[in-house]
Structure formats: structure tokens, C-alpha cells
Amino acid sequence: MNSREQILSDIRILKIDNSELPTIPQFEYEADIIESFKTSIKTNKGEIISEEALMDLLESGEFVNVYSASEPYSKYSNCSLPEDPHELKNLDLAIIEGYFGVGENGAIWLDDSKLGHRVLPFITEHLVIVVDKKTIVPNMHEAYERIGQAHSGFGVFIAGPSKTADIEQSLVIGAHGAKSLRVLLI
């Protein structure tokens, strides 16, 4: 017997009683939740934007390149979505949906079934993310409830541009992902 089995056997030997998991208490959430939100996106370094402002930067031809997968704004995309993500690279603006957000700390759950590519939210320069007002939850307890057992493939939380200060502790927006975060609450 080498020592991987040795190990495994002397686990299945071990007598471990069962106990069930503890019961999360249900967090009074006292602040305006839509306000905390705003409040944390902005402190994340994001901005809260108006459908009017979307509108105005959509036209300014600031973004040469713009992909929507935002049905009401799909038709400012100038590109499609190419099924190689490499050839995204120069991609200036996306607009996804967001699923919900969280109030706490304004992270927005989006999964693969509304992005197209699982990149897209990382590798385009600008991001800007479509939130619907009744779907802020107040924290990650009610989050993490909400997606539940759901299998898409892919998930992540995003709360702000891409941000790190690991090079030289010196702050580096966009380094892994987007430069700028604007979301429109609807």
C-alpha cells in the first residue's frame, strides 16, 4: 500500500458524525438599497449614467467600435459578434444587461446566456451595464439566493472598472479588463 492509499484508508476508517449546516439569519438591510447601490458604484470608481447621457455618448462618436447586446440599444452597434472573441480586441464600447445588482456594494450578476461571449465584458475598453431598479437586491446573502442552483456555464459579479495596485502599488485602471464602468438604471 503507498502512502495516497495508506492516507484514504485510515479517512474511511474515522467515525465523523453528520451535522447539519447553520442557519443564515435574514440581515435587516436599513439604507435605501437603490442609493447604496449608487453610492457604491461610485465609490468603486463607477459612474451612474442617465438614458439621456447614454444616448448623447452613444452619439458622439467617441467609440469607433460599438457592440450592443442590449435589445434597445442594438441598433448603435457598428460590429457583431464574431465567434472567435479574439477579434474583439478593439472593441471601444459594450452594452450588456445585468441581471440584478446589490446594494451593498454595487457588484452586477451577469452569466453567458446575455453576454454572446464570455469575454466581452473584460477585453471591450468601455462598459456600460443595464440594470433594472427592481431587481437590487439589499446584500450577497439575497444574491447568492437569487442565483441559487442556476447552471449557465459562467457567472461573475462585477462592481466596478477593472482595478489593481499590485504593479509598484500604484493604482492601474483597465489593466485587466475595462477602463470605465457607466451604469444606466432603468
Contents of the next structure:
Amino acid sequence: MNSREQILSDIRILKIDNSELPTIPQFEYEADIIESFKTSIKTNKGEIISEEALMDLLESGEFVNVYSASEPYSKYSNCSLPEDPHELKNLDLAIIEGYFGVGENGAIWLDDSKLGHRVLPFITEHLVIVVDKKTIVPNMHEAYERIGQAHSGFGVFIAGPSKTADIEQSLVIGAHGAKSLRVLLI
Amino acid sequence: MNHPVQAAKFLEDKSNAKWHDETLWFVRDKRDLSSKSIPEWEKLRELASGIKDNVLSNLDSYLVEFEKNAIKNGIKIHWAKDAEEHNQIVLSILKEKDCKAIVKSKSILTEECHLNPYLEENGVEVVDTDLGERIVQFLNQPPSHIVLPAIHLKKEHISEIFHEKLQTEKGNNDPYYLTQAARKHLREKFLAAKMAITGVNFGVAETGEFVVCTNEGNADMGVHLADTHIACMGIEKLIPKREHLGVFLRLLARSATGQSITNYNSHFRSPSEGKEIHIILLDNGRTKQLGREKFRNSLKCIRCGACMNTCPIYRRSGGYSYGSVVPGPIGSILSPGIDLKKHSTLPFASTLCGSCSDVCPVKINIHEQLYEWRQEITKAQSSINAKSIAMKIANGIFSTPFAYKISGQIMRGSLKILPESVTYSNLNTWGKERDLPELPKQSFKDWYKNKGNE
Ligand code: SF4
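Could you output the structure for the form predicted together with the partner chain, given that the previous block was the form predicted on its own?
Below, the chain from earlier opens the complete complex, with every other chain and molecule after it.
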């Protein structure tokens, strides 16, 4: 018997009585989900920025290598998506559009179709995600309802910048991934 | 391994022990705040527990469904009966790709399999990329906590290691400075790696996808830059449907650190073009535990670490005192199932206060299982030693379900309001480090009666 058969038969032999799968009810939520989204992003050490602030930032010259997957800001892109994702290693700023946001925790859903390269939102030094206010859902249950059966090879909820507290529980922003997350609500 | 002996060693450094205790309690407090911000918290715990019960009662069919869907998505599935087979599979994939180095994100399962030493013996360089794990790897130590791997170390110590390994300034203990040094060092490793290993937080039978949660983004940095991603997954990590992720992602980070969600929650369904994803499904004693009715639901654990942060014993004895891969209350019910003799002191490393069961997001009756293991161990141990005398006393208290329940309630109620000295049971070695409680003026029963009349 190979290991697959062995494991499955070791389980089957136990003949465990079926325990019913519960159904997830509808939960109530805070009325102002946009406000709770903003608060959540701030709690996660991200930042909500206005369009003007983003423009200022882009024009400040602070970021040398910029890539925008978001059409309105593509004129600030000064590099195109390389064939090999390793070449993104010097990227200073990426601007991406999120599918939707989640009020209760600030998570923003992105998938292959928005990313170009899966490593993009991680390898970039700084990250801006553009989120349409109308897309914000209250909680994770509605988030998965919204994703539905959509098929993407990779999808990710990003809720803040890369962070760690592994040294004496002191919070440090910028561990391995993006050192900042700015969210532009439109 | 003898827990009280190891714990005594941990307590020798009084200030460190105090810091450890207070820091973990602080994390526990954050968990409380976070959970209370959701009115349906208790309902979510019930749902999570119910979903996992359903999984454990149909594990064979969910595994088959998961496998079928994952294969359809272009993922390669391997099955491993034990740690040895698991490690061999990893090595064979490495050999096939002619690969001599891997980056690895946090995976308790690979610790359980002792994958690192195995690969190193076979000439493979393993780089742990979670900051805490990298720190303990530099020291040749295992993680001391499943969520906070380096919680037993102070920054001065970490600074010294980094000075030696990463040439950071001597005496610079600033966590930001040290983290940036690690970032730079690990970036090089990520960019060079051809193969990346991750653990799995949840596997979804319905879609064949799996989810990995991190705050640092290290798992994603590794796998998206590498050509091959190996995901190591215990067979109990399955959930039936995608919609169930909603329940578990709401519970996991809140229970672990008090965050509402981890900053990165990656869903892997199929490899990107030209790349490969492998999943290794591991048994290694899990089907045995499934067969032990009393201990079955320990397999519901989602490894949030909340039971460790809240445990008065864990906080005051440190992860290493347990001598098991998963320490703390949950480790003390999982490990005896793997090696009863080696881990026979672990079920006694508890006050049975029940705080672990109270915080567990999947409602595992941890303290009751600790009690059950004590029964098993008492049966198995014939020789009379100090422990078994302690057990006899314990048996007096815990011999009837009613008495046991009541004593649990006392413990639970008293944990927060009574001085430290009273919260420790004096039945075992734990009493040694504690002040003896003053004799109460009245028995609990009397007090309770009077209180009822107040
Ligand atoms: S037993 Fe419960 S509280 Fe402990 S780590 Fe597992 S899920 Fe978390």
C-alpha cells in the first residue's frame, strides 16, 4: 500500500460519525463601513491618502523607479513590467488597483489580473493601492461572497505594510515586503 | 525531558522570566480587546469548531476532494506517512531541480519533521526567512513559541548575534536597525533562491487552493521569486469551502496577536507560468490522534498561540521547558500522543485553570484533555515517584466531574482577581517558586454559600 492509500485507509477504518457542517449566518455590522475601513488601515500602520497628496508624492521625485498598474497614474510609470520578476528588485514605488476592501480589517483583495507579477506588491519598497469606495464590504464573510467562485491562480488580501515584532515585541515597519502602504480611496 | 526541571532553569534568570511573563500577558490582553470588538466572537468560535468537527469526521473524502482539485489546478500532490518520508520527498524535489539552497517561511510542520538538519546533512543550505526564525536559526535553536519564535531572547542578545553573523554595529540594540539589517541580508537570499518552502494555514477542499498568512511578507518574497514552491501541510489543515476562510481569517490573527487580520493573506491556487507548486500532505501521527476519541479534537488547532500566551505555566516557564515542537497547553496534549514516555510530564505543566480552553478560537477543551492525559499517564506509570504522589492528591480533587468542574471555575474566576500566589496550585513542583497562599478563613464551599446569601 502506498502512503496515500495507507493514510486514507487509516482514516476510513475509524468510521467516525458525520458531524454536521454548520451554516454561516448573516452578521450585523457597523453602519459606516468606509469609516471602519479607514480606521482599520491606520491601525494596521497603513495610511489613507488623498489624490492631491499622491500627486505631490509622485511629483516630489522622492521615488526613482515607479511602476503603475493603475491607468490614471501610468504617466508616472518610468519602468515597464519586466519579463523576469527579479528585475523588480530596485522598484521604489508600485501603484496597483485593488478589487475591493474589507471594512472590519482594512484588507484589500488583489489577484493575478491586477498584479502582473505576483511578487510586485511585496518586492516594491513602497506600495499604493487604489480602492473604489463603492467596493468596500463590511466583513470577511461578504468578502468571500464577493470573490465567489472566481478563479485566479493567486490572490491576496493585503491589509498593511510589511511588519514584524520579533525583536522584543517592538513593532518595526518594513520587514521583508513593502515598507509602507498608502491607500487612495476614490 | 522533564518539564519542572527545565522550567526551574528558565526561572533562574528572574528578570528575563518576568519580562517573558508580562510580555505574553500583554499579547493576551490585545487578543481580548480585539475579540471583544466583534459582537459575534463566540458565534465565530462555535462555527470554527463545528466546521473543524465536520472536517475531522470526513477527513478522507475532503483529502480526496482537495487532491483532485489541486491536481486540476496544476499542483503536484505528495503524501507522506511520516517525517522521514516527508523529508525524503523534499530532498527528491531539490535533487530533481539540482538545487542546493532553499528559503523557508514559518512552518511548524517542518520543525516537527526536523527538516532543516536533514537537508543540511544532505548538503542543502536552509535559510529561515521569518525574522524570529532566522534569529533562532543563527543560534541553532528551535522556535520557543509557535507565533513568536524568538520571544525568549532579549534585544541585546539578538544584537550580539547580528554583530557576529551580519556584521551590524556592536552594541546597537535598536530593533529597527537590526530588522533592517536582516531585511538586507534576506533580500539577497530571496533573490538568489530557486526553491521556497512554506507551511499552510488552511487548505480548501472545494477549490484545491491553500492559504498562507504572514505579517512580514517573507513567504511571498520567497515563493514568487523562486521557480518551485513546496507547501508542507498536515492533513488536518483542510476546511471544506472557500466561504469558511471568512470564519477562520477573522479568528486567527485576533487570537494570535490581537490584529484584526495578518497583513498578508495569500491564496495559492495554481503556479504561475513556467513554475511549479508541490504540496506534501503529512500524516505523522495525525491519523493515530484522530483515532483517540478523547483527544481527537486537538487536531482542530489552527496554531494561533493564544493558549500559550494565556497560560500561567507557559508564561513562567518558557517554550523550551516543554521539550516538544509545539509547546504550551496544546503541545502538552499533542506531544504525549506522539511519545507518551518522553512527554509524560507535560500534562502536569498546567494548573488546569481552563484559560487555554477559554481563549481557543476553535474551542478545543484543552484543559480537559490535559486532565485525561494525566489519567492515561497515571495508568501507565507503575513506579511511585513524587509526581504520582502529586497525582494522587490531584485525583482527590479531580476524581468526580463535578468537583473538577467546580475547581475549574474557581481557577478561572480567581486567575485575574487574586494575587499571583493564590493562582498557583501547590500540588506539584510549581509550588516551589511561589509563596504559599495564606490559609483561607473559610472553605470555598462556605464562602460560596455565604456569598449566595449576600
Ligand atoms: S489549541 Fe487553540 S488556542 Fe492553542 S494554538 Fe491551537 S487554536 Fe490556538
